[in-house]
Amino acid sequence: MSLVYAGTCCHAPGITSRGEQADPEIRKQLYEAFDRQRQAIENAHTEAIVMVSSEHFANFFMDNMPTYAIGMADEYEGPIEDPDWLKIDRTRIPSNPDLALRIIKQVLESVDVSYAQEWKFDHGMAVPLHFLTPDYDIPIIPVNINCQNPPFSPLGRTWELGKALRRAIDAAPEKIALIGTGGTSHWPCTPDSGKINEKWDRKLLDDLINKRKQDLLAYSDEETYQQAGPGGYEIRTSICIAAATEDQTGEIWFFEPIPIYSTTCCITTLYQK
């Protein structure tokens, strides 16, 4: 049936772990934007969600760090973090291994990817899923891009991954939504944690919704580190979705720097059927 919805969203663990510490009105607006995205996914009669995120050393580490990986397990478990801290109950998340295998095979026609039959979701997947499919009744196919430690994938290759995912999704008979998570300035696990570069974030979001390929591919890792911190490397997840939806101009549904969450929280829609 092909792609029916695509967008991006934030995945900061503070959204749930210390959610009540944000301005109540801003928090309400963020949750409403998540709910709007959930409704868009449900209204499209989505049969599976392909979720592109950055993994945070929960499964992949320096002894085995794939540039790109796609999950093909029967099911997943998450969050890997302490549920009492993240405030998301640990649960089993359904998958569709047959669809995952078809997507992997199609993507391999143009982009090399690894696969994983075991995968425990950390907050990068768990926080968005908590809002977007709270009943965990939509199969999830996880895609990981190494945004944690260099050497990183060149942004042009990340763009090609997005195009390959779109071709694979459009070749499937299922109705599929594509979500990218993370991606704005943040300085996790550093003395600068809580710092936000709103100007950089606004430029990035404007480039994303307008699918400015050349501008998006011009973000160097050196500049990103200086302007957006080590968390800024997660732009790859958003660029992947922009590439997959190059045929439509997107919309920003929520944008707000929230220091207590240590990042700018954003929700965008980049494609609707």
Given for the second form:
Amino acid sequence: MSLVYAGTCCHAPGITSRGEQADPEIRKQLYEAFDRQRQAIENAHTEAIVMVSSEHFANFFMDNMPTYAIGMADEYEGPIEDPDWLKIDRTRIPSNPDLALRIIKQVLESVDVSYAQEWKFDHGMAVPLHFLTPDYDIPIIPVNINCQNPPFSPLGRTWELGKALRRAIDAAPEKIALIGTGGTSHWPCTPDSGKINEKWDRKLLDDLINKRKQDLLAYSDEETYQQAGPGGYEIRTSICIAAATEDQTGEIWFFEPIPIYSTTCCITTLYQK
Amino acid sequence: MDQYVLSEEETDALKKPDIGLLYVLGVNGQLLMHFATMNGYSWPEYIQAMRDGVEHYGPVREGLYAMIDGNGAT
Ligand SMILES: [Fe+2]
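Structure of the form predicted in complex with the partner chain (previous: the form predicted on its own):
Full assembly next; the chain just shown is listed first.
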């Protein structure tokens, strides 16, 4: 049945761990936007979600860092962080290893991906899932792009990963949603934490929803670092989804810089059936 | 910690712990944040410890943040 919905959302741990410290009205609007995305996924009768994130040294470390990895486990567990800190209960997250295997094999036709049968989700997956599948009743297939430590995947290759994921998803009979998470300016866990470059974020979102391939591939690592901080490297997750959905113009459903959450919180829809 | 190859400065910073010095030495914040929390630091205390570290020991010497000015959010 192929791709039924695609979009992006934020995953900053502050959204849940420091949730109540933001302006209550803005927080309400953010949660409503997450809920709108949850409904869009449900309304599309989604049978599995492929979630492209960038984990933060929880599973993949400097001793063995895959540029891209896809999970093929029976199920996952998360969050790996202290649930009391993240304010998300640790739980088991179902998957569909048969579908994951088909997707991995199809992606391998054009992009070299690593795969993993064990994977503990950190906030990069746990925060979006907390809002998008609160009952943990939709199988999740995780995809990781190394955005933590250079050298990183060139953006052109990230684009190809997105194309390969779309081909794999379209080849599957299941109804599949594709979510990317992360990528606006932020300086997480550093003395600059809380700094936000709203202008940079607006341009990125505009490029994403309009699928401006040339512009999206022109973000250099040096400029991203200077303008958007180390968290900006996570643009790879969003660019991957833009590549997968190049055939449709997207929409911004939420955009708000929230310093106490350390980033501009965004929710976009990049493809609807 | 004997199994790791660490300088005296690194060992001391870990044992103390000196969060500011660990930041200056190049520890990634995604790890340092949790190490600080384990050692009882609140979020504002953790941020302040890194700022104090930069003021006391100078700019970040290695790793991902060596390019950041380290002056903190404005
Ligand atoms: Fe992240």
